[in-house]
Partner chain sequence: MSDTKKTRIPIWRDERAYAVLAQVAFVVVVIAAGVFLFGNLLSALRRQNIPIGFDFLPTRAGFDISDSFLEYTASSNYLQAFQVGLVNTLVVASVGIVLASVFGLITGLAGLTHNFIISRLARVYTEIMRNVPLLVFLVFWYRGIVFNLPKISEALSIGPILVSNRGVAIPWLLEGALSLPVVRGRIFDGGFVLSPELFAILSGLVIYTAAFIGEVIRAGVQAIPRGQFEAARALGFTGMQSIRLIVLPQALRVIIPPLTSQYLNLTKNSSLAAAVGYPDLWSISTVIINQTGRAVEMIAVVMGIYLTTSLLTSLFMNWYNNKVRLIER
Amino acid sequence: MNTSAALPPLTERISILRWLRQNLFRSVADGAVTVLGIVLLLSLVIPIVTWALTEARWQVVIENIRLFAIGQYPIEYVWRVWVCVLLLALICGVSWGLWLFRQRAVGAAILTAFLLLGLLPGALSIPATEKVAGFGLMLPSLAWLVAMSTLGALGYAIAARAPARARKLVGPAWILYLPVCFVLVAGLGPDGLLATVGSNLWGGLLLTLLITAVGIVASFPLGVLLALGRRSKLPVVKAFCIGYIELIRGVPLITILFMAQLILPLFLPDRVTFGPISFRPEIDRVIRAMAGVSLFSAAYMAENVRGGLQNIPRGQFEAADALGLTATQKMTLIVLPQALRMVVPILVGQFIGLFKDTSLVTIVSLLDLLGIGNTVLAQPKFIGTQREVYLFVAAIYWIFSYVMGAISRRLELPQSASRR
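Now the structure: this chain alone, the form being predicted on its own.
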């Protein structure tokens, strides 16, 4: 067959009127529903936009932006938080270049939004009259955000120029990032650049992200182990895993948080003695909250992973046995990678829910993002600004949730392509 003589396929001419007719006004009923929806949407959007532009007192957000970001974290150690942000920007830039290279416009929009944030007065800036722990690092927020954008672009360029080497380094970088960040924020000693900062001073978005990150990192391996234990042939292991999963899933998260804050200290001994050393064991409030969130999330993680394991065809197990693989090799090389890939949307959905559920730590006297919002509302100058504060907090939660959802959709593409 002469392919050069073949005519190109017929295509319909696309226009705005054709698109409207096909999607919104295909029939009389569709047109009526479209008009009704537009009227309802305008009746809601116009008052909200008018209020936001003319009546809202956004000064409550502008003047308290540092509290929303880091709470009462000492101003002289804010550079530690910025170092964590810079490291995150570099790693995210490399990851973006490897996995989201087609989304350049979104990346540029995010960097622009951060730069605009630096123009707000008091946005994590360090007054020029203060010394920073003897380090002499006195930079305004805009300078830090410019550095962050530069490192993000540098990471993207590294991934584009050397993708093979970047793939080898990005995994360990993500694994090491959380411990390094935790050490920077908490400190190591009583004096110096890394002087200890008590967790009672952590707050705002900083505390929310730390609890979320620790909850995700700690609950993931624990949930995988619980899922494997529930499918185990050992009666004791299987019974323990089933009992733990069903018990935790049968109570709300706030109950776990109260138990971690109030009941857990009752099980600790009054004194612990090692020879001449004697001390009273105590667990930090933030650590207890992180432990409660991690244990709660692990139970749901286990059920999600178990659903993925049950969807693996029996032939995969038989093929692994035919190759002479051990039980550990079969599970780590054959079964688990396929099972986790199947449940990526469910896992990301759970991570998003975990991020939003961290707002419950406000009830146990931890000033996370929502807790800081309630504290700001108690300022006499900003009484009656509940709508502005809660709308700003809701926007922050939505932005992070949307980013995680977008990453989830990007991770699903290789799986869907392989299935086709």
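Show the other one: the form predicted together with its partner chain, since we just had the form predicted on its own.
Only a single chain is listed, so you will not see partners or other molecules.
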């Protein structure tokens, strides 16, 4: 009965037969189930592998890899996207060095993610056709990997030697990272190195990741505010927050995206005039999608944060009151840090959900990873390659979600001041 008690002695561990009996053939019924399971497994795996290796036309993915990666983003500015990824490698290295140097599993997960990213330019430079060769501006895979690991290692090396105080810089670095990347991708001026690249040209995985990142960053504070508002003593604020949360959680995301994409402009005036300032309230449609996803996610975020808030012992509130802290101090210094720490795994789950939900922007005709998949399927040359395209898209989503989940499961949060 008690299988998980203690590891058997070495001699028994070697015995494969014994393992088989323990785990697969404990009784006749058990054995039958095992055999059934194996048959099921083989009947699924064999045809799939055979198809993938012989029949499948993976050429559709190889020839269109650039579309999948960055959509119609102009070739001459692709380096800006790669700078973002390199910066990410650096920041990850630094964070690893400062925060997580004992957690090899997390390091391994991050490393895997970067290796996969590194393989992308490799795949991109496969000279399948002349068209793809135009993508040669990218670093070849090997140089790319070297650059990334150098930067990561550099960050790690610096961080490992840095004084403990340097930890305080990691948070701001992460907070700065997103706007910097956004500027890099979107551009600043009409021309030059950082010429503007319109959001209609962002696409593929790039767009998916951008919407995700903005969604996470925007929905988190909004969710915390809504959670606090729901506990507010002011009836109007409370009613508004409850109303918002329940409304948003009660309708499908697609209705909200549809509203944001197609109906919102109807509600905006033709021109807004505030004295001397006059402008047309045209909101970029990628921004609208980001807002839609964020507003949607915030309602769920609020409920998760509320779960954390409810689990804070009353004593904490009373102690804060006894110390004479104001309501704001009590919240920001005592309650929220504990509440958020409690729900970190749930929040990461929520972030993964948001990442997956961004695929719905396809339905309102944005060309994210899935949307690009659909346009690729319209190419006369690749009619009938639905399985290849969608499997590839699914695999990309899978890798990102899985790595995010794996990191969050392994992550031991850095001990905070309160625990030291």
